[in-house]
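First, one chain by itself in structure tokens, the form predicted together with its partner chain.
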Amino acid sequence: MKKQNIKLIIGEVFTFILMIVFFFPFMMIIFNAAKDDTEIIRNPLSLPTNLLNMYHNAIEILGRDNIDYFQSFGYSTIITVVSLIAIGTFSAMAAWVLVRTKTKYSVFIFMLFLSGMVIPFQVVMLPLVRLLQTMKDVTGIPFKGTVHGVILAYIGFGAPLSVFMFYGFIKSIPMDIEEAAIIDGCSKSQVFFKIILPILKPIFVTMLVLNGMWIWNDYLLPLLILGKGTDVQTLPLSVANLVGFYDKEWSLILTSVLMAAIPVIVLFLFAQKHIIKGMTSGAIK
């Protein structure tokens, strides 16, 4: 018994040290965001001498006009939230009708969705830009450099994985529930929105977490559709703008990195249980 306890304590200490090692990069950002440039060059590893520097750096970043922090934060939030709601609802709707309609068309469409999962974005991106240009020429509505263009693209790119996940989950929901609802007088769409959607909650959380992390942190798709240095910028794009502009001004770069990472980390700390549960259950299914 005693021998086991000692083993456990050694293991715990070891894990704790490992955790500190894992946290080293985070500590580096936080320490160095609170220094000015000369101090960073002299000794990047030491503790900061004056914590007020972090505040000065943050103020300076908010003042720079090539990284409009609040604006790009707002755009990031709008794009992420709207695309998540849209991807979730639309994919669940599509998956539900695909599961419940057993024809060769539905199987074919599901196969098309599956094939979309293995198409890497890099293959699609240049023709996509060309297509968006054509769409503007034809309809007169600009898709490049606009929020709705990005959101529509995210719905398309998020659909395959989400439909696949919802498909597997909906298959396990018994048909009897829906039949009972129909007998009680529900229309088809009411069956989905009142019966099926509430049941989908756990897998919906998984979908939100996976897609949310991807969309919030995505760089390539906004870069292609929005472009660098235009009016509509997401957070990763603004950080890239700042780095491109003030190369090697590390105190500002690290502060901006910290400011870009903090919203997600705060969200994670609040919803930790749901996020971890959502991620693992989605992967195992």
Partner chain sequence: MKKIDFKTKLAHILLSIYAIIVLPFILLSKVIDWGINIFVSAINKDRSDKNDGSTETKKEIEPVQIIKFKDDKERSTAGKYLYDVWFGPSYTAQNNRVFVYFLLPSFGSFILFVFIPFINGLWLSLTDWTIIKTDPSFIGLENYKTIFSDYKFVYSFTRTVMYSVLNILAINLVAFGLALLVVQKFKLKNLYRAAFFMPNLIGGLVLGYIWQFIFNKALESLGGIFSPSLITNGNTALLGLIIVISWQYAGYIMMIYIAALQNVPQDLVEASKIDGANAWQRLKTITLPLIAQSFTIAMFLTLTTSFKQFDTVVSLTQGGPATKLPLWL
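The form predicted together with its partner chain done, now the form predicted on its own:
The following holds one chain only.
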């Protein structure tokens, strides 16, 4: 019994140390967001002397023309929400068809999806830009510098992991449920949207949070497609506008980073119960 208590104490101490290590960068952002530039340069590890500095920094950010927080927030929200709905719906449909359709091509197509998880984004950066330009030349529809261009790219990069997650979950759903629905007169689309999709709720929420954090915080992909200084800017691109070549306003930069991170933190806190359930539901049959 004593050995178990010692192991439990060691585990709790180790967990507490890990919590401090992982939470330390975020605490530094909070502390330094409540300082002015002089305090940050003098001692970035010290506690803030005046918490009202965070309020003043936020007010100054909201009034800055080079960041336009509300417009950037709106573009980030539109891109994230539309991308997540499209990724979730299309990936769930694709995974369902791949699981229920047993042909020699279904396994190949599934492996094709999985290959998208192992290819680094840096490898396809330049081909992606050229592909968008080629699509404009063929269709006449501009994709670079547009919201729908970014959304289309996010659907492509977010689908492999989502299909993989849905695939494993759908395999644990008994076929009898779908057969009973078909006997009752449901069409294929009704079986999916009325039977399968509600069952997928835990893994669907998990997929939304995982992809949502990545899409909301992403900087490189919007930079490639939208560019800096254009009319369409996401929050990470707008935050980067505060970093000058000769001057860096650290108080405003860190405050804007905190303001951009708050929506994702709130989303994670509300959805963490579904995330844990989604991670474990498909593991046990």
